[in-house]
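Presented below, as structure tokens, is a lone chain in the form predicted on its own.
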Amino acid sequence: MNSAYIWIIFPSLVAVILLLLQKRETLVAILATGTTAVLAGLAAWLPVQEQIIFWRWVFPFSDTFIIFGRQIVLSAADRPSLIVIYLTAALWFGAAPLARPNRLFVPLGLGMVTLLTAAIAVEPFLFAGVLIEIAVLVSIPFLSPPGSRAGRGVLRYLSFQTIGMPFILISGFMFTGFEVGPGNQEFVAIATALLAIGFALLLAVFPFHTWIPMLAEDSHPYPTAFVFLLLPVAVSIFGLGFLDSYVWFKSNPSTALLLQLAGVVMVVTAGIWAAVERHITRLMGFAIILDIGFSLIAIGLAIGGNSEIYRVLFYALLLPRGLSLGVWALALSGLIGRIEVLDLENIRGLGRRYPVISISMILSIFCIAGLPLLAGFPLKLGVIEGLSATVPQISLWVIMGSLGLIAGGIRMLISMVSDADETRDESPESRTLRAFLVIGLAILFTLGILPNFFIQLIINLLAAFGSVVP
């Protein structure tokens, strides 16, 4: 028995089977949800040991799988990442029938999950760039269905991710030359610059962020939000693993400062554009850019102060982000076919016609922005406090960026409660859709009201697999 068999090879085979059954969309969604939920449960509860005892049978268990001379290593330290990735996939696939995305979304989405999991686990790390690129290619058919013309957002998304891959590969090849410590400082500077550009392209760091709002505008909101969530999470976890592998690079003060500055720039630019954006789906794109910025700041604080609490905050930020994006994307999916253009002018009076959908979108924006009583507030407050303790001059800019996203949400709220120019006879909200949205919002409020319980749960989870220093 091998960890790669459980979390990479098995779901890959399931994805192929689901691709053959793609016409039976409900069955495919149920099978994918069950598979990913079981894999998330195994990551949480499977004992970390060299053998697994099942009744009278004893199975040897290994964390390392060798293929084509390369190692796929899913150790105990990777278990929290596996839980996050597969639990996210389970929640997304479970609500897919309500969102009615392209029928290729669920099987290819599961394939994308397995490829990104392999990218996190592969050694040497430079091959992760190839796996991430393949995952991006796998996502194209469900972002731009076969037979339709690819939009500008899809093309720019593919272009930026493809351009970023050579930078990761070249820098990875250069870094393998100094495993223990750097030699030629000029050589190190070049490798670091290439690595920074590669990650900036993959994570949509300014000025490489334009593909996110464009893709949000062109494609179905549900699979698009899935890509917005999963790809940055996998790339960020991959980046954390890289930093842990090169201690001399991680301990360099410039590395932490660079990550913090990149995060601040993302938060500020996203907040500015969100404050003036009129298109609802593009606003979702700017919201995810802002949240990725907070994650980069948390990583920078974690390695800069050598404090594991900010690593905990990085993982903790993923749940409110996933829930907010899921609720927002599901609500937007409920408006497809009802409203032709999702801009501020066309959603006038939406609050009266579709109250649950409207409330879901507004609260999702406010949660990502970090409004009090919602799940994002205590976590983002912790990041801002940490930033103010290290670089107080720029912490105010982060607050201004969050206020910009809140301003965008307020503009959308005002439009929703305004009187429509004409009355429309439209079908009511689906009861099942309402139930899913209400459950999602209830969880967002619960996490915001009981943040200590939530954060302690994350700490216990990471500590159980040796990811946090006691």
Given for the second form:
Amino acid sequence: MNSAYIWIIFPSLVAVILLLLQKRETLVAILATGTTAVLAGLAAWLPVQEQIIFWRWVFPFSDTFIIFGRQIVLSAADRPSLIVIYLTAALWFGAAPLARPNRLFVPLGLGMVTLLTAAIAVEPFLFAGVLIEIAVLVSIPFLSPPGSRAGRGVLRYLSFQTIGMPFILISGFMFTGFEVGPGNQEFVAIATALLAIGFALLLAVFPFHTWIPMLAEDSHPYPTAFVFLLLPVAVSIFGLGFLDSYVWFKSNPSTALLLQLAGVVMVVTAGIWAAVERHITRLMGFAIILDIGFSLIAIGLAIGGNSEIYRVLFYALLLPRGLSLGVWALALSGLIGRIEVLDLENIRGLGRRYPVISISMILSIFCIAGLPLLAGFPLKLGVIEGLSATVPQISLWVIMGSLGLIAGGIRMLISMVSDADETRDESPESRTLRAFLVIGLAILFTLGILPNFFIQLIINLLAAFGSVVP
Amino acid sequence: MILNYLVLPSVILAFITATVLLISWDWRISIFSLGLQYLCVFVLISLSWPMETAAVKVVAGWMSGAVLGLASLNLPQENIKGKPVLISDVAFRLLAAILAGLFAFTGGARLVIWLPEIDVQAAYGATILISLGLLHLGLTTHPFRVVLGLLTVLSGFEILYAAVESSILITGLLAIVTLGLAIVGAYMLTAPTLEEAS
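Form predicted on its own done, so how does the form predicted in complex with its partner chain look?
Entire complex below, previous chain first.
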């Protein structure tokens, strides 16, 4: 028995089988949800030891899988990442029949999940860049489904991610050369610049962020949000692994500052654009850019000083992001076919016609922006406090960025509650959709009202696998 | 080795093929240029790798060309041809290609200082393909052309990377990426004509 069999090879096979069964959409969604939920459960409860005892049988268990002389290692430290990734996938696939994305979404989405897991596990880790690129290629058919022309957003997404891979590979090679010591400062600066450009392309850091709002506008919101959530998570975890591997690079104060500045730039630019954006799906794109910015700041703080606290915050930020994006994307999916263009003009009166969908979208925006009482607030407050302690001059800008997103949400709210020019006779929201949205919103509120319980849960999870010291 | 005599012609041919890819509006000429380009990539990579390993690149490249060619062949011609050729457009692209080539010439020399493992002629070939590929990407929004641009950039990078990394796993993965790009390109070309799945 091997961890790679469980979390990489088995789900890959399931993805292939689901691809063959794609016409039975509900069955495919159930199978994918079951598989990913079981894999998340196994990541949480399967003991980390050399033998697995099942009733009377004893199976030898290894966390290392060797392929062509390279290793795929899913150790105890990777378990929190596995839980996050597979739980996210389970939630997403579970609600897929409601959102009605293209039927390639679930099988190829599962394929993407396994490739991103392999990217986190592969050693030397710089090969992860190639696996991330293959995951991106796998995602194209569900972002640009059969019967539609590939939009500019899809093409830009493909281009930026493909160009990002060589930067990661070549900088990874250069960093491996510095392993014995940083050596020539000019080479270190070049390698750092290449690495920064590579990650900026993969994580949509300004000025390489344009594919996110374009893709959000072009493609179905549900699979798009899935990519927006999963890809940055995998790239960020890969980035954390990169930093952990090179202590001299990690301990350089400029590295932490660079990450924090990149994060702040993302938050500020996303906030400004969100404040003036008129298209709702593009607004979702800017919201995710803002949230990735917060994650980058948390990583910068984690390597700069109080490593444990901000590492916890980095992981904790993923849950509200996933929930908010899920609720938002599901709500937007509920509007497909009902409203032709999802802009401020066309959503006038939406609050009366579809109250749950409207409230879900508004609260998701506010949660990502970090409004009090919602799940994002305590975590974003923690990040802003940490930033104020290290670089107080720029922490105000982060608040301004969040306010920008809130302003975008308020503009949307005003449009939703204003009177529509014409009365439309439309079918109401489905009960199942309402139930899913209400459950999502309830969790967002619960996490916001009980932040200590939530953060303690994350700390316990990370501590259980030795990722942080409790 | 006989291939050593082909290195400089390969660098020049790489520039010509990448320029043809940039200018040509006929998919047949583009696919033929792509095939020739991968032959140049093979010669330049064989400076760092044994020929049998370097052959992986040309095989993957030609298969990519075949995939894109077959997809284009099965499409209505107006879907693939794009807009009609304008002399001013060709002149602009040619000038831009020459400028990118000059940039690559200076960049290649600098690259050898940063990555001493790479042969100077291979460095020129790599920078030519990367810069012309990026230029191509900047000038188009057509899926077929975007994939050609990406394959060109990736070819240039593979020449560079071959000098520093010879792992079988990475060779295989990069071949998968090359083929995957072509398959995605073929999919994007044919997707509008396919039946909607949901």
